[in-house]
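Given as structure tokens, the chain that follows is alone and in the form predicted alone.
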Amino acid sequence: MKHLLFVCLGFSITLSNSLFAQEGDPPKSKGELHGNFQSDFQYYFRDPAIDPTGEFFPDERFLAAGFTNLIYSQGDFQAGIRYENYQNNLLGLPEGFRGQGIPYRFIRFQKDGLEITAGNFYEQFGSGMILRAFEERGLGLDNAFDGVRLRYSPFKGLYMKGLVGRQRLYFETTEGIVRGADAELNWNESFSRFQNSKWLITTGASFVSKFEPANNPFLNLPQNVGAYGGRLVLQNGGFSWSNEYTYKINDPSEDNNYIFKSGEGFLSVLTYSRPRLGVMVAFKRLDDMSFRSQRTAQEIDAQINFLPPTTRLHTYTLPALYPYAVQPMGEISRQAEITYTFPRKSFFGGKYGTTIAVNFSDAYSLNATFLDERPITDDPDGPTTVAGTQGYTSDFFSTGQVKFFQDFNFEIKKTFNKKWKGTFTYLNFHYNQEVLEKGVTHRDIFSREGSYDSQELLYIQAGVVELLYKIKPRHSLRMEFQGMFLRDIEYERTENRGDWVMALFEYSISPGWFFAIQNSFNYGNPDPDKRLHYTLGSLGYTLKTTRFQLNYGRQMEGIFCVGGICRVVPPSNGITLTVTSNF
């Protein structure tokens, strides 16, 4: 706590000196204080229909959470703090968010190409496969570093970074110490012979290591775990090809059941664009790429790296109930997308033009050969590999026999006239419920009787119609109509929620007001007692830089994901008030 007080005191002195300088002092640039805050207040109602046992109903019916950021800047100097308060924990957030404190504070100085940050900071190397510290408040994810970071550009086109620190774990820090270095070279900026080249070339290299004391009486765990990677980006006109490879030495942890196997990740993204046309193709392979600064951490805690998704991230309410979560212990995934805009006054384009996007993605297990002699078992909770062994081997480009996910979708955007425009979406999913919701691994599925043919795959079709009607200047009505229909060829399982329909109406008066009402009806649930309506009403008002939003209604149970990282959201019924402001 002493270091927090010291930083706050230094921040106050700096601010005071800037605001109350004497007239005789030499002229200085004025300092600026900026910030933002958010407060969430929730009052819960007991709802036996969505929570029959009261398992998710909080002991305290009124809960609140909030934060305030203050950032002071003057010339080359910047300092900031963030105060957070959770009284008590809101439903759906990780249990560690209880209490209050200042988990984020920093001082930053930059001059002559050198930038020094002491305290907390976020950072990313490359795509993030080897290191990414960031905040996603909706998920309750914040893995900021607490330490020191240097950034330096010795000459034009070369950008270097170095850091050392511990990661945030709610109001504490992790046991492990993370050290990292990254360098990126833009060849066209650095070398005269490439300055006029049509090809733009960028290369980069990273190294990250963690130190964590080992105290396991049965396994000789490594205290130092290193990872390294390289990347290459080529661009020419509308063509771009990005490649990144990372390698991590053996890192026994809770995630991989303490096997001594190295990990690797590879991501390749090829894009091409020209007027009215865009094409994207991506390939990703992950193998034992969970990388945490605390080997016993679970879920979204203490993650050093971020594994980019190669599936489309759906934001519509019903399709978002079945999102794909990246599988760090092993996956091969592919994605392809084509977007084309038909020109105005053409047969398909009409008077205002039409845009169509077609997307396909899938994800499979690795084609793995397991090295231990684990007996066949029907127990889905059994270990996937034997601790202390090397686990398995796998072919690099060969896919396994367990399908995690598949998504085919297309979207049409059409402006009909000056008042009406619409978006029409069709989606077709294959969703492995065992893997993505229950945590069953592909080893368990493959080794049990019946092999991979008995995996729980859901087949989902969904359609969305979104319409926007401009009533008059500053007044508009947005409407959504969604339907989602499930089938399961092998089994009739009551835990599947069945078919849904949903409708939403949102009336906006720009720039201040909006009013919305939506209803999701789970009419096809195999359990008649769960064929429920989830109705939610919303009201929002914006006054300059401050926004107020009031919600009342039911929140369905499900999985909430951002960027391929997911957490489970419990069912709830209540009133929520959110206030946000910037200054």
The other form holds:
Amino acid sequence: MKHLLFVCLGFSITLSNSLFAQEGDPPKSKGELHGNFQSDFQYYFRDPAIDPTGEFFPDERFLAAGFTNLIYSQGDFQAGIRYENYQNNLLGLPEGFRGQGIPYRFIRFQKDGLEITAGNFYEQFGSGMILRAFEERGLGLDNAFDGVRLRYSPFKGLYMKGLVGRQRLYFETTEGIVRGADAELNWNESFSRFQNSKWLITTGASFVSKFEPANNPFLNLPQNVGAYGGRLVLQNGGFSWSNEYTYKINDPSEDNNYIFKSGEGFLSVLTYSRPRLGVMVAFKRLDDMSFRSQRTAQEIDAQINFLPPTTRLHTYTLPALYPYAVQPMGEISRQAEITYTFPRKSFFGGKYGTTIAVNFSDAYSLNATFLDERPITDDPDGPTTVAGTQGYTSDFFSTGQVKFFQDFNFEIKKTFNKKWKGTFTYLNFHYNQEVLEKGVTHRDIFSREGSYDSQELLYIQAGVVELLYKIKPRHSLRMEFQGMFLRDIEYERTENRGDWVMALFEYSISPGWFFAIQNSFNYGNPDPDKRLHYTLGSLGYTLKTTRFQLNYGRQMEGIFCVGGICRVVPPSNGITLTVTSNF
Amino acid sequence: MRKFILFFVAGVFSLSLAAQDGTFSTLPSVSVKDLRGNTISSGSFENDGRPIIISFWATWCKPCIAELNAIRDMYPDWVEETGVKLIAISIDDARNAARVRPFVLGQGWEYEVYLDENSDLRRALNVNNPPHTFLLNGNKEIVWQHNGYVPGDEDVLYELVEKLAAGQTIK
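Next up, the form predicted together with its partner chain in place of the form predicted alone?
Let us now look at the entire complex, which starts with that chain.
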């Protein structure tokens, strides 16, 4: 409450300041107040076909959630608050968000290269592998810090940051405290002898530590856990090579079953670009890199760092059913991508040009050797546990025995004439369902039979044709036709949803209206009762900066894009109204 | 206390709704990075007194790419006729940030592109979801903004750019 008073006071002072300033002499800069607003209202229907026992049908039947951001700025001063309300949170989003309040408020000012933020803030060091506080509304993720942050640039090219605070955990904060510092030096901006160099060099270093009280009777848990990292970006002409390495000292937690092994993360991305051509290759290795400000936290709670996925994010409805999730406990992944635009009037380019993109990525477990467990009691032949041991050792460069994921896809974008445009996509996935959906670990698979022969991989192929037809100025019709097919062998061995087809028609009238209808048909489900149609109708209207969208029908879980906006939605059957506005 | 805060929020909210309609008299100054990793303040975006389009996008956002590709084909004409400049702000996070430069060049975009990895500028301008487009007049005042993209929106945008370039106001 004290904090709130503080913010309100800050607001009132600046508001009155700006009022006074407007009355007097010409003010240096006028204060401005802006914000945004979003509210979702959802009414659910009982749908026995998708939910036979009613376990997902909410007791409330009607749910509503929303937020309002307000930011006041005047010159070098800024203050903001966010009011959130969940009555209760929408289906599929974290239930920890309940009720209402102001979980986010800050005051910030800048002076002589120094920026001070008190209250809540978001931050990222490097790629985020060591520290990243961010907000992803569609997922219900918000791990903002509540504390103090300084950013200071003593001269052009050197950027320093320091922060201390606790992380947001729904309407509270974690018990653990996070302290962090980061410095980045851009050599070409800083030193005159590098100013005209062909080489562009950026270096950076970070240190992050967390404190969390420990009173475990069996394990001597560290209360302070530190992590450090360094990064280097080299560029020359069309080439750019960025590298980042992070090391974390022993951090026993629920995630790693309380082993005392230290963690490591390494990410290297090499790109080459010139007009109409882009090439990227990436390598990433993670080893025991879950890092949270609360040892027992699970899922998306209290994460200090963010482990960047190195797979392509697919947003078409059907391929989005098999997304890849990073395995913080250990993963080696690779990615390569080429984008090329054939020039207009060339053989492949045609009259309007053609763009192709080819992408490959895969992810494997570490090549790990599991160490012996230790006995829980004094009896050496009694039950054993991994907690308190080093867990495993791993080889840095070789990939492991468990395949998590593989994705090969290509996309061709073509403008045929002034009326027709098309995008054609082919996708091919290998998907380890046990690991990615059921949380089975590398160690579980190893200890099951002492061999790796029984991995539950799904082999999926999908194709998408997207066409855009301009009927007349400002009137257009967008169509999607998707098919996704599993290799036959999986039908007996695994739990899967089988084959799908999908069609979407979206009619839009610029700038205000769109209407869409889509149907996904799970005709190949091994269970005949689940061979269902998921039909969804949408209507959207934009009035200046306010947007209304109404959806009606069955929704599958996944990233859902219609009428020009993408968001992650839960599975449900009902009517949803979304209102967003900016001012 | 809680009542007071709610009252305060509601009061400020209605006040601002009455007073403003998505127009900013100044563009907030927030640090972003160019595709070479140099730090630049959004306050220093410049187009010599001619209109600026600021478009928030991401490599995973299909409507954003559709919009920027639609403009790509007409952009040389737009620049020639009105002197407009399009600044594309990528809100890609660490997952895709390294992809942005090869992606932009691979698509053949000739826009000025910046990275807003920590979403600082996105928050300063209260952008909910991409695509989100702002239009600035010659005095760098935000005079219009639009959320979402459907085909044909680029024609509406360009009509407004033409008005600004001709020295007219839009409302």
